Amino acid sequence: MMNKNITIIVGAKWGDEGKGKIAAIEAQNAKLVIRATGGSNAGHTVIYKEQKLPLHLVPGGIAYPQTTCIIGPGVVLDLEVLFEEIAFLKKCGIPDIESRLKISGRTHVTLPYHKDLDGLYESLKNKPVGTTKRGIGPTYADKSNRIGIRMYDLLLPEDELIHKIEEATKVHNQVFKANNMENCVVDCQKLGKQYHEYGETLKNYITDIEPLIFNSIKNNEKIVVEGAQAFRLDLDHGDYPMVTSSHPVVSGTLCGAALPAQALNVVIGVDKAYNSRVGNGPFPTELPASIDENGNVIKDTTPLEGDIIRDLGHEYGTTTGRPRRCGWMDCPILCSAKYTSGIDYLCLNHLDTLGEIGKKLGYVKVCTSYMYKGEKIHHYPDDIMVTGEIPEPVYETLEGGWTIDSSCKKYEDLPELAKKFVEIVEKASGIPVKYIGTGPASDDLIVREDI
């Protein structure tokens, strides 16, 4: 019987839920911490000795000296971002990075031409996805086309790496020329030399990660997987085509981390007490705002509900800085995430922020079901592209708001209205709320031990 020692933390909606907070808590007694999917388009912030560490590729567990941190084969790696993060972490005093950070040799590399392709593809679409233009999608496309460049390739002789880049960019260069992007045509010799040098710099980080994982499972050491993005951004299960290019649901996360499903112990889904989204795509509980996610003024008027939530929640992307679209808590999506991602417990962040929103607006709403095609449903329908109908939220309203004191560390000490909100979410989603974020600090977290 395989030891069940893996904890996976996944986003329950569209990302930006605050996964870094619970990942940091869970990593405190972990042996391995793994990043499994996505690229530098993801981001979370952890706290180390009262310093904020905004990270995009290196697992946040690197802040704890007992951990070995792994970048798994499901990630696509922008090496220039990686170098910046390693230098930043060293400057912050994080110990032993060279010995504690491991990169799977199977991990694919995001190259400069992937970013050029990303921008081109977006510009040619009538309905852009709203990508971060960081080359994530084109990198995964090359991976699927079997012309990707992996970390192991950077360790090959320079002429072999150059040959691989030449093979990978034959079609890409034709695309650049056809679109008058001569400045983007790849100089394979120059790029191959540069990335061969990168390989030399990183050769002590690049490894076969399987023995590390097998030993931790065998020795029953805790493994934490820091999920990237979220359920509704999954390539197969999200709001296609307004999705990411990987599989951030639990099954995809296991695959991207090179982990066996039999060793999975618990899945923690992370959500905010209100919801937000970056990029295009359906958002049933979205509220009107006077400024869109690109910073453009839609209406020259007093702040609307969406503006108030955005401002009180500081809803601007960690990676992009873009204003996020904001709305009320959506429980039907949680119902779908519970089964598709196998969520055992919920971490509900920003309960303090929602209370202040309620005080400002005079009310708080929770979407407990939808009206869709004339029926009340409790899941997120996957045929809205066919029907052209966005599910209509059915709300339960709480009058007023609340303030959570910084000394509040027990569920019983929460304001009654805040507890009522949590109870509504639990009942409507079917997921126990075990963790509650009550403030910005890493220890502003209530853990319900009785669940």
Ligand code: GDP
Contents of the next structure:
Amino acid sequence: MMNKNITIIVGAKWGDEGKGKIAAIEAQNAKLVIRATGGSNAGHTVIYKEQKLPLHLVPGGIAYPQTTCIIGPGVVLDLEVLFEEIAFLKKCGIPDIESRLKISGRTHVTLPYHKDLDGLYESLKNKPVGTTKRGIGPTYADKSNRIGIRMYDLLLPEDELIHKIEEATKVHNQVFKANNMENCVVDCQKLGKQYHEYGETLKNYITDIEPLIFNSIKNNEKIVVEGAQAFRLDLDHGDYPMVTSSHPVVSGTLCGAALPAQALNVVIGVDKAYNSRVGNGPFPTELPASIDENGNVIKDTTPLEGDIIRDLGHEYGTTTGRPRRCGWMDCPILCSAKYTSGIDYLCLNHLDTLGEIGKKLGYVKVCTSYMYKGEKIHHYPDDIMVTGEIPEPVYETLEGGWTIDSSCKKYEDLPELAKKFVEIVEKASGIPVKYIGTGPASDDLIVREDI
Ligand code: GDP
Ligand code: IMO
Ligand code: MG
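So the form predicted on its own is up there; where is the form predicted in complex with this ligand?
Complete assembly follows, chain above in first position.
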């Protein structure tokens, strides 16, 4: 029998649920911490020694010196973002990054032309996805098309790398020319030379990650996987085409991390006590907000419910700074996420913020089911991108709000109304809420040991 000591953290909705925070907490007694999917579209916030670490690529577990952190083969890696991040982490006093950060040689590289293509495809679409413009889709497309550039390629002789980039950009360059983007046409010699130098800089990080993983599993060491993005953004299981280009559900996360499913111990699904989404696509519990069609906040208007949640929750993208769309907690999505990702426990963050929202509005709501095609349902319907019919939330309303201060360390310490909210979520989703976020810092977390 294989040892089972893998903890996977996944997003249960549309991202930004606070995965970085709980992943870092779980990393405190872990040996390996792995990022498995996505790229610099992710923005994960970890508070380390009262310092905010907004990370896009390096797992937050790097803050704990006993960990080895891995960027897995399922990630798409923007090296310029990575260099900035490594420099920032060093400045923050995080030790031994060179020896503790490992990058799979099979990880694909996001090159500048992927970002140019991302912008172009979005601008040509009738209904843009609202991507982060970080080149994610085009990098995964090249990977599927077998013209991707991998970390191992950066270690090849320079002329071989240049040749690979020439092959990869034949069609892309025609696309740039056809769209009057001559300035984006790739100078393969120059780019090849630059990325060959990047390979030289990163050669000690690039490795075969499997032996590290096999050893850890053999020795029953704890492995934490810091999932990125979330269930409803999954390429197969989300609101296609308003999704990302990877598989953030647990099965995709295992694949992107090169992990065997038999070694999986626990899946923690992360959500917020209210919900948010950046980019376009359905959001059944979304509340009205003063945001124009480009996502800009319209000032000088009376704040609407969505504005109040966004401001109290500081809901602005870590990666793009875009204001996030906000709405009430949606339990039917959790019911679907529970099965697709096999979620064992829920981490419910921002219970403190929801209390403040309740105090400001005089009520909080939680969607416990939907009305869809004339029927009451408890899951997220599969065909809404085809019918165009957004399910209508059925809400339970709690009157008032609550205050959670730093003295709240146990479930029993929570205000009665906050506990009532948690119980409604547990009942409607069928997932036990084992972790409750009461603030951004790593000790702002209630762990219910009895669950
Ligand atoms: P991720 O992408 O899922 O890792 O989440 P982000 O880091 O993008 O967004 C979550 C935000 O909420 C960050 O600014 C966190 O510091 C903050 N946060 C996480 N948990 C809590 C919580 O329980 N309460 C409060 N007030 N903030 C939290
Ligand atoms: P974390 O890991 C929130 C969204 C984008 C867009 C769609 C596709 O921080 O939770 P992409 O650039 O991936 O092609 O954009 O996916 N998106 C995220 N939204 N949090 C994220 O990551 C996201 N990563 C991608 O806003 O709607
Ligand atoms: Mg985020």
